[in-house]
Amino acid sequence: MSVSVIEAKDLSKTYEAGRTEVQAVRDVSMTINKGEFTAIVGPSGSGKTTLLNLFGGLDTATSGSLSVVNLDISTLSKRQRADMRLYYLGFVFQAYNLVPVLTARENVEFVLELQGVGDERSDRAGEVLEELGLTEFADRRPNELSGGQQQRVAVARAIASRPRLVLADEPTANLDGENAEILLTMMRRLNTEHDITFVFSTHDPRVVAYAQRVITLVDGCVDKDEIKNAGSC
């Protein structure tokens, strides 16, 4: 039996731009189940990042309902949404968002420290860095790492807390072909071996090639929702 991680019903988000209202997301309904590897695609301005921000509790919907990891987002306070992100979600951003004064290991440990993980914090960080091929770079700061290595550290940080869901906003946008391939292969393996649900916002065909499900947004609406063949990458 499938277990849902995200359930959206008639979800909409409207912004005010001066005297004009901009509807970034329009009546979006979808269910994303545990273990899915889903890409949300569409042209710039189609609502991809807004939708991911709604899923992550970084923004609030104007109307509709949204449940993430069985929590009704609309009923959560700002602090409760922060706790949801800390304990249940992982984030990977286009700009990496690593803490520049911390080493790779310390960046990964930081989230675990916020969670209250004690003596095992260092061991867990080391295990995740090893799994992503980063052991030899553990004591380097972000400015001593390549873009591909920084993004892998960001993934390590996202999964170290053992989240149910990872939200990735254009994670390959700043990577060349080789590094994008390395990152996507690792994320797909984490999805398969650890049953972590991944949802991407992307316009990158390399991400789409790896996705099992592709949801296309046009003008804030779901235009297509396609399940790819089991034999896909």
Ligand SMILES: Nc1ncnc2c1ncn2[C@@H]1O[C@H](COP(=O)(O)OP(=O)(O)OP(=O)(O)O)[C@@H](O)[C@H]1O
Given for the second form:
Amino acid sequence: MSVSVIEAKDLSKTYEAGRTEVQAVRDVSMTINKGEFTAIVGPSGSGKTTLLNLFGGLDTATSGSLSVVNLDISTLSKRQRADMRLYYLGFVFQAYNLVPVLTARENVEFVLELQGVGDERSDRAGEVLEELGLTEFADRRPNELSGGQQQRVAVARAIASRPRLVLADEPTANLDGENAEILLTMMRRLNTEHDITFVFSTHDPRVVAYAQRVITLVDGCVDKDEIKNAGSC
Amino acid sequence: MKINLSAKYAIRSLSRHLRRTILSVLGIGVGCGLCLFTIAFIRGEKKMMIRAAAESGAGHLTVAPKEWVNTRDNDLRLENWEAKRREIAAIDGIRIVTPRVQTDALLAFGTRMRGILMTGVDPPTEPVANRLVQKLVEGRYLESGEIGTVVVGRTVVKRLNVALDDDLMVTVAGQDGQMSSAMLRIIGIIETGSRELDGTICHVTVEQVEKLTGQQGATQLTILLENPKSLETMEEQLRNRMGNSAAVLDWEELLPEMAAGVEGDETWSRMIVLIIMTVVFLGIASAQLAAVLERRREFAVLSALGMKSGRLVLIMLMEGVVLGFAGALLGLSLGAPTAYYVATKGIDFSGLYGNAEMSMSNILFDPIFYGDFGWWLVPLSFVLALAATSLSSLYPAWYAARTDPARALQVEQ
Ligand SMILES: Nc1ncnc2c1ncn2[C@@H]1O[C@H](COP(=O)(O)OP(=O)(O)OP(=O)(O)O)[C@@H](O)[C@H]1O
Ligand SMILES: [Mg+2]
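Same protein, different condition: the form predicted alone was shown, now please give the form predicted together with the ligand.
Let's see the whole complex now, leading with the same chain.
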């Protein structure tokens, strides 16, 4: 039996842009189970970022219900949503994910410090970087890393706190094919080895190929929801 | 020991924008230094004014009849003044006690005359207690128990068109309203450099006043302390000793105008400090706000990772504290040497007053003003700088904390 990590029911988000209203997400219902590796695709403006922000509690829905890691988001305060992200979720964005003045290791450590991890956080950060083959970059600052390396450090940071769910908004958009492939392979490995659920948005058909499940959004609505054979690429 | 990552983060963020940080530190340092200098100068000025007042005849403390405090009636006399004087002189920490008695007098020479407040003094102790007497330029000062002699200021001499050894006709109103006159020889002339002050000086012996007014004794005992800092405890002690027989006044009560002047200067210095620190505060606040705006995305990412606003405010405050610390050190390195210079070399204001000595309410001031200097500059500098920077970090911190992360992530992506 699979355990759900995200459960959305009739989820909608409406933005007010001047006089007009933009329905970025409309009546989205979906369940994402533990261990899934899901891609959210769709044309620009179809609501991918909005949906991921709702999942992460960075934005609040206009209507509908949403439960993430078994927490009913609508009942959580801003502070509780921050705690939910800190302890259960990881985030990766398109670019500029890392704190520029901290080294790769310190970026990872920072999240552990926020969690209240004590003296062992430096070692733990080192272990995570090592596991992902990033040891040689540990003491470099983001501006001394390539875009691909930065994104890999960002993934390391996202999983350092052993989250249940990692949300990634177009993590490969700024990467070339080779780096996109390295990143996706890494994410997939973490998905299978640590049973971390991944939900990522993308435009790139080559990235989509890595996904186990592909949800297509059009105009804020779920247009297609296909489950492929696990691990096929 | 590992330093807290948030602190590392704050410090590195400051060093990342080194130019802006240096400018901020310069601003805080210069502002702080100016404040230190102003405060040191005004503190020194206050000390000097008190000293000038005390040594221009007002003393640190004055013992006078109770009734005199409100009436300032010169016909009043202290009970047993000689016994009181002996008692006070025996107290530890008293530099000098000298008696005074004053009466309104009319000085006349030929067809010229001039009204003046004549002071009866004790010749051996008066010069110690009164720096004006030390400005004797012609003749000699009074001698104990002397009758028939007077020492006057230069302006009196000029107005009456007299010279040393001339005899002045002095008339006073006696106890019962009867006129009483005497011929007094000018044996000494005092020139303080202040024309106004020199017009008020007319010293005779206590005995001379007794003889003219027909009233025995002195009205006041003027006291100088070894250490002006002991003023309050001494005042307390004297009040206890004098009990009901006499009042004890400090210089502020004796010279309310001067006290108001000193307080006015202190108010000014506080205003100046407030204005400077407000400017510093606004400058730092805008620099920190710019720093926050620049890092909106960075903060949004961190808040997406679960950082709470408290931590963000803490990081901003740390940046403020680091700036404040550096600013305080710079402020000290600018302010302390200037304060030291002014405390040791002084600032010469004589040019401003046409080389004349300065006077106010019958007090002779040195034309060179000395500031104060001491270890208190160090904590003051840190308090000023840290208060300004931590307060000015609060608004930017609050602004950053309430920024919507979803918005901030969107804007620059
Ligand atoms: N803060 C906002 N105010 C008004 N409209 C918004 C806001 N954020 C998003 N939108 C609108 O909501 C819709 C969905 O936007 P969203 O960013 O979720 O799309 P997306 O699928 O992520 O697009 P892209 O592939 O370009 O990143 C768009 O029409 C967008 O203009
Ligand atoms: Mg998007």
